[in-house]
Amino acid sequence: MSRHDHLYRMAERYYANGQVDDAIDMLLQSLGEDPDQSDAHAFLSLCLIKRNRLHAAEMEAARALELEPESPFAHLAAAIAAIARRSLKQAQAHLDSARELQPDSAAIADAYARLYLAWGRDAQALEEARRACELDPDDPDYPALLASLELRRGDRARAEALARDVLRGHPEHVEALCVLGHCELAAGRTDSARDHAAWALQIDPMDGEALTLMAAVKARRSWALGLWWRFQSFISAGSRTRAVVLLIGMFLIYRIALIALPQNGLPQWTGPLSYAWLLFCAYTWIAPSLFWRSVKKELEQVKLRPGF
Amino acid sequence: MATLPYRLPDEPRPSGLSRYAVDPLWPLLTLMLAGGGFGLAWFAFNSAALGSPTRGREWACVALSVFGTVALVFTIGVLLGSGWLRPEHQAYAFLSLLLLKVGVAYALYLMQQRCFEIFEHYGGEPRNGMPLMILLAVVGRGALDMTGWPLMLRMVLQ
């Protein structure tokens, strides 16, 4: 096995245990000696969108693609990177070509439904996780997703009877955990669901779903930081220009409020509305470290119960 | 022979300058308490400290923001001397100062954003800008307020 097979085999194994940024240092460190790899590109692209570094991410896909143009795996590397950053349209040609080249490729299956998701059709997605699954019996993230996606779809006994059988082989799966966890959360065990959502976040603190997980356990309990979650997820839902775009929008539409109350006869509006603005800037400046002290609080006190 | 690390495009690149960078934040709410002048030039600093790979678009938004903001008064002006903009609404066009100022200082945060938390990764290690700021917002502010500087000028530094 030559040095960079092996580094690229520690990379995969890094990855698969979570511990992404060791796996950047092992690609890192083996395209530095050979910058030509197209598939350590490919790899490193996927390891990037995992700490959302989505431009560096982007750049690694479309540097393998350039390596090696017909190479599936650089095409699905550049599918996921155009997936998180919700260029969905130049997903699917990715997607696309990477399936003209491999038609029986589980992960391009499970690509193709994580793009459908994105995209809102959900029957699409449920189709192509089930095929995943059909491909790659034994991959637990193909069952994980249609997990998810049968929870989406209401169908809240088979998404809990799939996550539970990925849990059973592998205990550690994250977002099998949060499939369950909001099963847990829809049948009114939020002390089961806050335990789920905490091993997960253990597991992978950074993790999108885990986050929500928690934040929606927190919101059940307190509607002042479910209030700001919500919010949160409003502003964050889409591309950054889109939040952008939102907190100036509402930023503006005050400052017209300032202007058109005293020329509409209502200059007694004014000050609450300015108060009622402040109030809001101070809440969404306080809200996010409170939740997540108390996020932080829970992670510190949990403890598994036997039989979990 | 010893080979070159590979280096990821949006890694900070190293300068002289890096003891000097801070968190974006703080150049963001200066330009909100202090001014559009002090908040740009910290922000254009800033990105030479923190070695930011997209330094170059950052300089282009605080010139688009400078510059912006004097066409953008300049029409104004010209509007209003023509009768094509009542007095009334001239609250109103002035937001559009005030929505360029905040805009760009929102991509310039968002970008500098980024690269911050790559800098703080590899083990960079901010200032508080925090004292800094507040000199900036009361003394800065205050100083401003007092000069008898051009109105375009102004318009540009507050």
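Numbering follows the first chain given and starts at 1. The term rigid core refers to the maximal set of C-alpha atoms that superpose within 1.5 Å between the two forms. The structure displayed is predicted, hence computed values, not measured ones. What changes on going to the form predicted on its own:
Once the cores line up, the CA of Thr270 ends up 2 angstroms or more apart between these two forms. Residue displacement note: Leu258 has its CA displaced by at least 2 Å between these two forms (rigid core superposed). Superposition of the core reveals a Cα shift of less than 2 Å for Ala62 between these two forms.
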Given for the second form:
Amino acid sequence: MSRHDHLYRMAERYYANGQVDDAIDMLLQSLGEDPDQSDAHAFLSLCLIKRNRLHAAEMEAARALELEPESPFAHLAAAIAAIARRSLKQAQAHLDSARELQPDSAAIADAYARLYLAWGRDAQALEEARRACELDPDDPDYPALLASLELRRGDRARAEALARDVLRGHPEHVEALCVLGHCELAAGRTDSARDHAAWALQIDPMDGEALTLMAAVKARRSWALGLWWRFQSFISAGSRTRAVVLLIGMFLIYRIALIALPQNGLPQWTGPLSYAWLLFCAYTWIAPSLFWRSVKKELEQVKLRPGF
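Provide the structure of the form predicted on its own, given the form predicted in complex with the partner chain shown above.
The next block holds one chain only.
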């Protein structure tokens, strides 16, 4: 085995265990010795996406494609970077190219599922996630994504069963832990949900899904912040168009009420209504900062119960 292969295998192992920084270190060492490795650049791009360094990830994917334009893995990395940057049409073009080069790749089906999920096309996302599971039944990432999609469409029992199956063989799989945590939260078992969030965050403290789960647990426990969280969840559930329409609709209702109240002999209510609207705007402005400050404080004291 060459030194490049050794470092690459080590990076794969670290990445699979959620040790993204260590995986990046291995890949940088490999590229430091030989900077013309397309697969290492593509893999580094995936690691950088995990760390939310999207511009650097895009550059690494572009370098991988420059070195090997017909590499399905390089197209896959470029597609995932584009999804992270919400350049969805660009991502689809890369995935189409990757699928032409490697039609039966489970990783490409998984990326299509994540693309359709970002697009809000849940049915197509579910279809691609199932395809990925069929193509590679041994990889825990694909049933974990399928579990997430089943939860999203409301089949909590199916999502929980899939997540437990993944965790039976891979107890530190972050995505499966988060899905199971959301299932526990939906069932009202808040302490168990928090344990799952804490476990996921100990594996990968920067994982977005784990942070979201922890935030959801905190929201459930806090009356004041919970109001904002529920409002935010209601507004953001669905497409951006829906969110914009809802926000514009709320503002129009407020303006119509301001005009209608004096015309109906209730001018004394326009003042309280204006103050209520002002308080609502201030609350939705301040609450996110308070919320994330609270989450940060929570993370500093995260400890698993003995025997968990």
